[in-house]
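Just one chain follows, in the form predicted on its own, and it is written as structure tokens.
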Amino acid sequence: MQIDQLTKIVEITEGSTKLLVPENSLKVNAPPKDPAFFNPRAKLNRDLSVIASSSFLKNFKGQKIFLDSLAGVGARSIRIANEIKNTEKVIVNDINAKSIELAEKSAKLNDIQNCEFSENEACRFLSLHSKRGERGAIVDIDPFGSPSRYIDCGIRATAHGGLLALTATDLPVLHGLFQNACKKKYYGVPVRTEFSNEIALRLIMGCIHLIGGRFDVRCLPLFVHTDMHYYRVYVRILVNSEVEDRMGFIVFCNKCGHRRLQKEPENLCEVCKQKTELAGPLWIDNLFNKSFIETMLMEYQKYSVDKRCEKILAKSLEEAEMSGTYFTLDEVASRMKSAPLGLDNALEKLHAAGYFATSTSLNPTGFRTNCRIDEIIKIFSN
């Protein structure tokens, strides 16, 4: 089949669903946007987005609408409906005719009944849905580069206890390369760190968290993953709830490693009394809930899915309830001079020394603990 004179369209299988997606989009590291965009590599991103839903779908009390504003070929989308029994809904967006036209045909290929199709620009699509009863259980922005623009109608468009999913994928600016551009998007700037992924998701999350407080909407995380290219964050939007203040600061100091979160900006290390580097304003609370993880990992036996799934969840709950940011084990090697130790042994040195730790699912290195850097090292040591 070809969309126009120039493209092929080929047939893929992705979880249980079939779609009709360009060619050339299999062929190059950066998939075109013409005729029709898809991005094959993130399929893993894909796979989360169905257990997250299926599991968020399973306790919702409400009609179960997912609208897909930035939706591409559909690929998301089309699979929520296709494998996903209990969705009652999919409106499927984009402003690009030709990506609407073959999710129409994969919807049709897959014999899938309850899917709606929409081109419109993605705000005014989310803005059509902001009325009672029109809103999404859950909303899906996927866009390129940052979501900032898109948050506030995205969150309007959120089912009292909805699910908000959002990506980044504006990398440099999060993790500090443009820290004006940063503060513009995001309303905090970042420190560029062995941990910046964990400050560009905090950074997301609390951005989310200031546009949702104008509207006395309170934005829960649920669930948080990076993988090589984008950031991407679950979110729970409940409408007149008291809004916590949940901002405040990581305050990391370069010199000794050691790195917090708190409320108030803080310039001295308490560990080594250098200047500290500061990130933020950003989100200081957890990324995870426990409880829908354990359900996620439930759900995911359910699905065709990357097997790193199970993993990633795994590690999540292990760390559901830590605070702090992590460390990695290539950091604190460095700063011993020595090479690292394994993950496992790490992590029994730390308990054997009474102090909680865990892996982290956001670096496959990491680990969180309550033990400070000074104390790490020496526990390390020995």
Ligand SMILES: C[S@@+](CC[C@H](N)C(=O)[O-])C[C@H]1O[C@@H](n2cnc3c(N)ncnc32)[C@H](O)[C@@H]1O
Given for the second form:
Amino acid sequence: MQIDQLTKIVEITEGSTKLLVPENSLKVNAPPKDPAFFNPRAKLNRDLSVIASSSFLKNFKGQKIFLDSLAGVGARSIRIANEIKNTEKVIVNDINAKSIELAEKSAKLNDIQNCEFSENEACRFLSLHSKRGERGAIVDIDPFGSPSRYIDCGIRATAHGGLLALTATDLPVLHGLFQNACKKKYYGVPVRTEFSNEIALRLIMGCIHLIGGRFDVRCLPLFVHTDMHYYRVYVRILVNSEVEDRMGFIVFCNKCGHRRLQKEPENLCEVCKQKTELAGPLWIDNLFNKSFIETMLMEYQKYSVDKRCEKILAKSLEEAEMSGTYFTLDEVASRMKSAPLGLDNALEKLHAAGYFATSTSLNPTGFRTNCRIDEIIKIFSN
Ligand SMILES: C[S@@+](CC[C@H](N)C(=O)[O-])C[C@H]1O[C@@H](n2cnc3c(N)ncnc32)[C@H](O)[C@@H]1O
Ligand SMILES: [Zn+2]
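Could you give the coordinates for the form predicted together with the ligand, as opposed to the form predicted on its own above?
And the full complex, kicking off with our chain again.
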């Protein structure tokens, strides 16, 4: 099959869904945007999206509508429609007519009856679905780059109690290469550290929280995830005029490695009294919801997804109620000028000394603990 003179279209299977995609997108590292975008390497991202959507819809009381505002060839939403049996309606939208043409053909191929298709600009599409009764139980925003321009209309298009899922791929901005751009898009600035992915997720979450506050909407993260070139957050949207302020700063001391999440900025390190660096304003509350992740771990069993999902979810569950931010074994070792400990050994030492300590899904050699850096160094030295 072809959708233009040059592009060959092939059928693949992702999860248990057949998808029609441009053949070139399977052959190159950076998939082309023309004639239609599909990234096979984002399968893990879509697998987790299927698990999260299934977990969410299981307990959602209203109409189970999934709005895919930047759908590409519909890989995510066609999978949701095909694989999650209680989905009532899926609307697949993209500005690119050729993407939508492929999505429609994929839906037919899987004999899906509950899909609608829309070729529109994402904010227009979301605005058309911002009336009560037409909002999404789940709204997905998966742009190239920053999602910030779509957050307002995404929140408006999400039902009360619904789920807003969004991706950010503007890593240089979120990692502090362009501080002004970050301030403009996310209302806060990062510092460059070993745990910059946690800062990025907290900046994205902070931005959603601030925008939600304008509409008297509470935005509560249920699950966050990062892999390769993207960050992804899953946020529950609740209409509530009493929106609590959950913004603050990460106070980080480059000198001794101390870090803390707190409401007020702090200029002096409480451990070594040197000048601190500040990331924020950003979200300082939990990033994971324990019971949602427990449900995800159960739903995981139902689907044909990457085995890595289980590991990510198991780690997320462990760290769900731990405070930020994590340390890495390499960072601690370089401060101690010694070889890094193994993760299990490090956690055992912290537990034996009476501290909470868990691994983190955000970094393979990362760990969270309520132990301060000066004490960690003493414990690891023994
Ligand atoms: C990262 S891709 C989406 C990938 C897809 N969600 C998936 O999981 O495979 C971004 C998509 O957004 C579309 N797009 C870009 N700007 C848009 C806009 N303003 N409104 C609607 N779609 C847009 C592009 O055509 C592209 O298909
Ligand atoms: Zn210090």
